[in-house]
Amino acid sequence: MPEFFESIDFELATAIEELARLSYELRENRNAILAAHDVADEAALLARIEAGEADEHPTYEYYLAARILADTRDAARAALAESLQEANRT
């Protein structure tokens, strides 16, 4: 990995590192929420609420948090992809 960053300017390398770390943290926090409710994804968590298997409050707030974390991770990954494309052009 050190060779990858040798040809990239410091600001771009820092942005890539920060976006990668953010994406990782968003994934892990989402996974922690889903694991606490023993579900694989947000749809399963919502289905448990709708079926009456989980209390609406605060489970719905956890559902929303997991959705926000997933959406934010998607945005971070898109920004990371753009930064990597820019790095490959240099």
Given for the second form:
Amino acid sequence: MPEFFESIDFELATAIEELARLSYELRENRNAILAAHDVADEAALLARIEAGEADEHPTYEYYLAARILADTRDAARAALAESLQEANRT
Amino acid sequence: MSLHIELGATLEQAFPDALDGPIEQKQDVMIVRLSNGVTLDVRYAAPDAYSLRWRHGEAESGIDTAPLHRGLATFPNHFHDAAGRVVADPVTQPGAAPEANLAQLIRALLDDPTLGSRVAP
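So the form predicted alone is up there; where is the form predicted in complex with its partner chain?
Complete assembly follows, chain above in first position.
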């Protein structure tokens, strides 16, 4: 990995590092929400709300937060892939 | 990168004089502070999945799309008013453009922070 970063310019290397860190944080934060509610995914959390097994609020906000974190992570990963492609061209 | 980033930019352009400082972006929530003292937490996952909760002084209210209150005319969206009642949503429409819903809510909150004038007593 150090050799990979030696071949690309500073700005691109910084962007790749930040996107990788952001993607990791987004994944971990989503996992923490799901783990706190003992569910595997967002759909299961919404089902718990609908079944009356979890309070409407703030559980619905946690459900939305998990979806937002997942969508943002997808966007970060796409941006990361684009940056890596650019790095491989240099 | 995310819907919140785009929404924040749109709102800052649409309400240059109505915001009390820049919109704060966190990973899962966008915080909008209005010039009249309202603090609005926005969680917009999709045009039909959102929670908009705000504080004004001691009063807390919110509009959201949790699919629980089937008896209301606006199911699934509904309004939790400052008195703790759950009533039909007087402002937003699921499926509408998020920026349109948010702009409409902000205009309503600038006019009446509790939306009390929009619901039956």
